[in-house]
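Read the single chain below, which is given as structure tokens and is the form predicted on its own.
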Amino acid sequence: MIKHWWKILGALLVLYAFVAGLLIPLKPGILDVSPEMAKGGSKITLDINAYNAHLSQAKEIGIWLKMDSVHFVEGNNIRILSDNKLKTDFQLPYWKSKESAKEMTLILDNEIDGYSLLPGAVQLTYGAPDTSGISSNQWLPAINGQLHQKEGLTFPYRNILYETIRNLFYHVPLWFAMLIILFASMIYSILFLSKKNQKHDHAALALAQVGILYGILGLVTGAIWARWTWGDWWSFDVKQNMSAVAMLIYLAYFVLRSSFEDYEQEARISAVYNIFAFATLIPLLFVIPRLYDSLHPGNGGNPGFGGEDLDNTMRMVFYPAIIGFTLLGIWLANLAYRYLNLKERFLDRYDN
């Protein structure tokens, strides 16, 4: 048991990730608001439909619109219609700007739900009277008390993503996952260059067919979230085309293998292209969608996650999913390892 402890611990980690990134809840947050634009100095009447929260059991209710660090404007007559709909007023200030509209951030707070975020709800556009400027009295220079904090685990609500964000506990770990295993395979194969051991040349087939399946699956839940989150399921965006292209240079590796009848050439031929293989993985993954827009978080000039959108909470999570999806993998390396090293004694003797 005690030699064996990493296959148990990898299996409970991943396990742990499907558990917990389940199962833990989303933080409340904002949907949607309605009208999203708004002339200055008028009055107006927001439509406002929240994510997850207890509006109707709340007995503190704060609104605000925010357009910067120090210009607030507080909503009023507030309308409670259910735990996820409410109504409320805002007298907006004057804005003298034709140039452009203002965003404005919508912050919704409470006692059970804490405080949530919407960027951009509002734009304000220009609407302002005889006067120049902005009129400060009209605007709060700071939010009246201290917003509330959601009290027990849960994940950070984010706009587009909502529930979906959960699989960045399965499709980033499997990436990650995959890159530590290939590399893995190329290092066999330099081993087998160097030393002509039969032994590395299995490991390396091993570990690259566990690769193949990692990133397989990556494009699938790689899909899955682009269909929720860019509606589609197969946007041809340069990050997908490139995962691709990567994934069937992999795949050209086993067709490769299957091609010759003597093994030593497979073994060294194939050994040279694995080597080449993971070579690829660097331009293909990481630099070319640097270089064209992307929809995909990371590249063409779009944030990756980190700050609040990786918080403590997923870390607890994701960072296990990584190790977890690792350890598994090498176990079923070792099962095909050991599953070649058969065959081949197996072979041995037939043929004597």
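Residue numbers count along the first chain shown, from 1. Since we're looking at a predicted model, the values are computed, not measured. Compared with the form predicted in complex with its partner chain:
Of the residues Asp47, Phe260, Arg268, Ile24, the one at the hinge where one rigid part turns against the other between the two forms is Ile24.
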Second form
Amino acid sequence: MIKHWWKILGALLVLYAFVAGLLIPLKPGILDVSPEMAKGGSKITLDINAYNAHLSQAKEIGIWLKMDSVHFVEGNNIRILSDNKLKTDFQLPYWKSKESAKEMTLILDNEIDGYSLLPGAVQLTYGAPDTSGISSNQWLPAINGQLHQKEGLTFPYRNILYETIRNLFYHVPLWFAMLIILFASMIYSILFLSKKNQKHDHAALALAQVGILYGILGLVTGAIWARWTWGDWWSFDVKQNMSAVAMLIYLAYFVLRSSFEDYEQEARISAVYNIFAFATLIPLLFVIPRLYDSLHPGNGGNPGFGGEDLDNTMRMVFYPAIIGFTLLGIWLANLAYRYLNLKERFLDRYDN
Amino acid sequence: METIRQIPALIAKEFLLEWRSKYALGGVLLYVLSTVFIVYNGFIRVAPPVWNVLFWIMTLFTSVNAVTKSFSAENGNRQLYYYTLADPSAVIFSKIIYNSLLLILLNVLTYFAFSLVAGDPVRDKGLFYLAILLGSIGMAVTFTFISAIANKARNSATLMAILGFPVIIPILVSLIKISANALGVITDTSVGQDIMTLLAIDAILLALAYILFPFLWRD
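Could you switch over to the form predicted in complex with its partner chain, since the one displayed so far is the form predicted on its own?
Okay, now the whole complex, with that chain kicking things off.
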């Protein structure tokens, strides 16, 4: 039992990644508002759709539109329609620039959900004082009162991502684990070439099998994520294409293995190809995507997944998920390796 | 030292073989011309972005065809004889150098033939020839090595395609980008970086071919 500790750890970490990653709720946020454009000086009624919020139970609801850190307008006459819906009135100040509209951020705050932001919620367009002398609201220099913080564990709420932010715990760790496992497979191929021990070849083959399984799972989870954030299962993203090509390289490894009659030759030549394949995998996944625009975070001028997106609650699940999926993959490879060794020992290779 | 002395002799042998069996070179030349003509007939008027991609696809298929035979043209016994005479790294280097020269010739010919019928949209000739040079070397390294692998297995013609095509994609993709710059299809200030990337990929594959080939030929 003691020597199997890493298998138990791997299984537990994967289980933890599934339980915590799927059950921890998203922080309340704002889905959308209407209208999205308003004239300076006008009085508007804003419909706000929130997500995961508890508006009907909240006592102290505050709503502001923020232009910059010293220009705020407060919403008044707040009507709560349901937990996630409310209406509020704004008396907007004048906006004197005819050329450019100004984006304003919506701030929604209550004591249960904490505060949430929607950047660029409302665009303030030109509207200057008219002669009839209707009084207009003035900017507030700051929010009156304190914003609340949400208590308890939550994942960050991000527009576009919404609930799919959880896929970070599965999609990214699967690729990390695949790279580690394929690297190990290459190391065993090098060992085989230098020591000619048949077990090293079995280890390289077993690891490559698990690596390609993880790669396919990574492609599938990526396609699901792409469907809900970029709009299509396959979005002609360069990284998506190159990952598919990487899978072809490793599928070719299995075809190569099956096209020899002599085992010694099969092991030696496929080891050579495995090393060559890993060397082309690195430019495919890490160099080529930098030459082209990619939709992936961290490529083609997109911000990386970090900072506010990867907060401490996310890290608490993300890092264990990487370790968990890697250990689980090594366990799977270990089973395949032992199966190959037993088959070699008890069955004639060419007898099936 | 011994290795370096062997390389020119082995390259000379490759040229001699090519010259004696003229059908092989003639076949590839005819392949280039007929591919160009088929593509031209299919498209007639070719816009620069399409011209770029078509050109590199034609060179890809020509290269595979030209390089596939580098190990299968001579039978196993004769190869065994070479290996008793020469160092394995001399064998692979001579084949790579010979194939690079052959591919440069074929790809420049493809360029001339294709621009003769479909027009020549290349603006920056120097950059385009550099792309042909680096591309030919990269394809020669990759396909020579893959043909050494495929030649050991059964159904080597199929294997050549399924092993070679995915592996060549990093080179092909960066080539298409560099030559898109030469055609003025895109303007990229970091084209120098792309060239360095391609050079680095070529160098890595060449180093691997050098390190790994001794394990391939020893049967």
